[in-house]
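Given as structure tokens, the chain that follows is alone and in the form predicted alone.
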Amino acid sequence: MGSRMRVGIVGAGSMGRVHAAGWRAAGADLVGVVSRGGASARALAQTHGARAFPDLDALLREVDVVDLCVPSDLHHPMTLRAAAAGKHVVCEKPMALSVADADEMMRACERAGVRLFIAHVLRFFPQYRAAAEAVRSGHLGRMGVMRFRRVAYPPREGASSWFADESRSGGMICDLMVHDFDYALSLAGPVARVFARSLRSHHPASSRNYALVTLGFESGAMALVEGGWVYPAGTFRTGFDLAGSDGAIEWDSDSTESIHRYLLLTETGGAPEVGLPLTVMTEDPYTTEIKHVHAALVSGERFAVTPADAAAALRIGLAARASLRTGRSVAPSEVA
């Protein structure tokens, strides 16, 4: 990739503009970015001295890597582009709206000898990262009882919103509660069952969808998931409650202290913990999510989230899409 690593965009939406900044902070080349909107194009890549590239096949004969930020839809077909290219793939979540899409596109890069990530940034949100840390150290001791909070308001809305066409997004559940899915594995382990409730806007160009989700765990522990696309513009709240024999753990947004871990007493006599705030970092959780992928590529250390992860989150979704759709829990193999 020569001495520095060229980097190019597609999509300059929000998360394009985020994530141009991470490569921007992380040392990379910003070579150019891609847009269906040309305007937007050329606004993201002046701020950053970049060029706005025609077409994404113009962009690839200029990068090592590519970052498409992009509807959910065009992940699967842009990635299969990017790796017969040669390119590293930098994806955003979900992976793709199908497990047999997923599953080529893991093909074709390992085919193609090149890397995918996909951006589950969740995984690098300092309170998330304490947590898994506390969890992995075996602070809480075996895992019983999850339960994460995802709650905002829709994204877009109007006839022209790809967010409330499900073809195209995956809805709220594989779009917004996939960030849970994938962290929830990543504590406990493969999912057994799937069960699913949900309400949602009788307006047919609405996205307003709330979500709860049981997830039973092969390894006899439990999550239950909520997410909803249905507050007023603005309002984004999250949290988790983690249990396990040991102890707890809980943190949420609306609260302005740090991650409270409350430890059982031991035999020993000790005091339990009680509010104990862990010490979290202070940057901006995308720019880390793209520093790590940076440092990845140059070393070819191992990615924090991998593509078997981001598979097994969307088909945690897709089990839960089809569980609405049937009334009974669905196992996660069930999908396709």
Second form
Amino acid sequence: MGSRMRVGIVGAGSMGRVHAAGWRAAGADLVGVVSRGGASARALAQTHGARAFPDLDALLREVDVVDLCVPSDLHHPMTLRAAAAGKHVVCEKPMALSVADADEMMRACERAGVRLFIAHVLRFFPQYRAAAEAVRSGHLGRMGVMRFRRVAYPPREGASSWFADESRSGGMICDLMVHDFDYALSLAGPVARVFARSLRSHHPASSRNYALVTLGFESGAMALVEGGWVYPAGTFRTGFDLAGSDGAIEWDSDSTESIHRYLLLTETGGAPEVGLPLTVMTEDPYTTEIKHVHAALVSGERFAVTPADAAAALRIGLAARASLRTGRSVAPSEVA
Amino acid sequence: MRVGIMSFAHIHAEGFVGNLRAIPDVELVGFSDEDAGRAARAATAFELRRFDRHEDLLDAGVDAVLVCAENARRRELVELAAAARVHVLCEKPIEATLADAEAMRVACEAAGVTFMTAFPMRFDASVAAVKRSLDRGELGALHAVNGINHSEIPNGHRAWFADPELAGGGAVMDHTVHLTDLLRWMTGSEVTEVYAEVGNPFYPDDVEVDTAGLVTLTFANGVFAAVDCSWSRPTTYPRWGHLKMDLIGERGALTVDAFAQALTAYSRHLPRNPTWIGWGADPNQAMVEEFVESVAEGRPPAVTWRDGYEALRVALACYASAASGQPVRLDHG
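Switching forms now, from the form predicted alone to the form predicted together with its partner chain, please provide the structure.
Complete assembly follows, chain above in first position.
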């Protein structure tokens, strides 16, 4: 190929670092990095032989695609700026913090003729892919009861403390549980009702949170989604249980770790600021995801996760939060 | 103590035979069952004296009975037993309607006999250990519980489980009550709100009752809990199902899988492949012993009629919630 796709990364936190490695593995030209502090952008740029840019506009002038690994309240304004500059956008989840913002992002990208990918990486995790494939193949029959677990520890104070600020991250429900909302929708279609209970509604001051969200699907299927920032640092438990009319699939991270370490004199307290639910793999799912995005941008093929998918998942998270406020079940169509 | 079993309609009656025989002070007099075929099979399989009519068992002179009829037929048997001044251990859910459950209380109180609800999981070694952990304050304040009591459809063992008339419902009636009781016991608090998704996604062509339920309970003390009562395990599953809880508290989390103590067996001679062969203590043994001891000592049993009633009330509230699509409040006056 004559010219490689030029990529710029915005945000040099844990996701920026992971995505940068993904773009390199995909064979893209990682041109530059911009971050609020500057120092972390310089470090990340140096790692990949890229440049640190002073601001987003400077970066936008030099790239074909911009990858937004920034706090979620910046997804909407930065996507609009990138679209206005005629650049493709890759954006971390949740897509936005309101349905109106998500809709505006989609419209802006469409108008500008640029593509928008929301990084719902769960679809690229091999166990989730394998289960989705089994569902699609009909092994399970019609979907009946789905269970999802995603429980980890509260994001640590410091650079990642914006996670705990619901006005910036959407809170644990929109930031963490949105992964499983998107996956559940991909398996069972539209949701009619959302009902939620959470720890945060009882203890609003705490950065810890735990929620149980029930989804009633239009098809008659149902799902229980468990999410939490309540476990000790370093713990990340995930799992799913998909039961249909003809069979069931169970997976949980507790029981399928291929390596367990029982080391004497291990260091404790070394957990990363934000946990990632990774197991032993040849290729990490973030790289799989970025390779897919890269290939789809080059070829023009459809993304495996569309902006409409991401907006629908966001709606579930917002409906869950509305359920917490009202104490009622909420239809996703009710939220704005 | 002379003890009888009224009806083998419930599959648990079969296990209770061994539980009763293992108690030195108990004489298992026999059983009554009006289903001739089932009665003949049980009499042969367990070498038990058989009574064709429930009255005949009571006339034979028993101090206590285990009532193992279908959900909607327990009131009749409990009233017969109470009238004969015989103490009762009653299967769960204790009846199919609150009015019938209330009638059982009135009958037992009037006769001055014990009514114990058969909630064996309170006597499970792992569950009891979790209760002690909570009581010691290991988790600090309890905030939330994610409970699973999902299973295969039980109508392969007994068809009435999926008969709306005899069972009063399906999966929700069958499996909401166990975790509801454990949660009431562990929190020391009553359920004030119930939300439920209820449906029949698993056997829509085969049964009329619900086969799936996802229930959210909110307790007076603020604890919230999910209960998955679905008949969502395929009949090819290595065992009937599970009872699990993830408990989230002030100081972290604690998980319990009550039936984790099992062997995994692979054999062409087993009906399930693999088969999980449990090796943990049988909670039913401790439950039946508690019943016998409470009767012998003339004290209230560890699990009362009230416990059975409140759990049934929650199960019935699930159907009301599902019908309205909204949470249902429960008052405790």
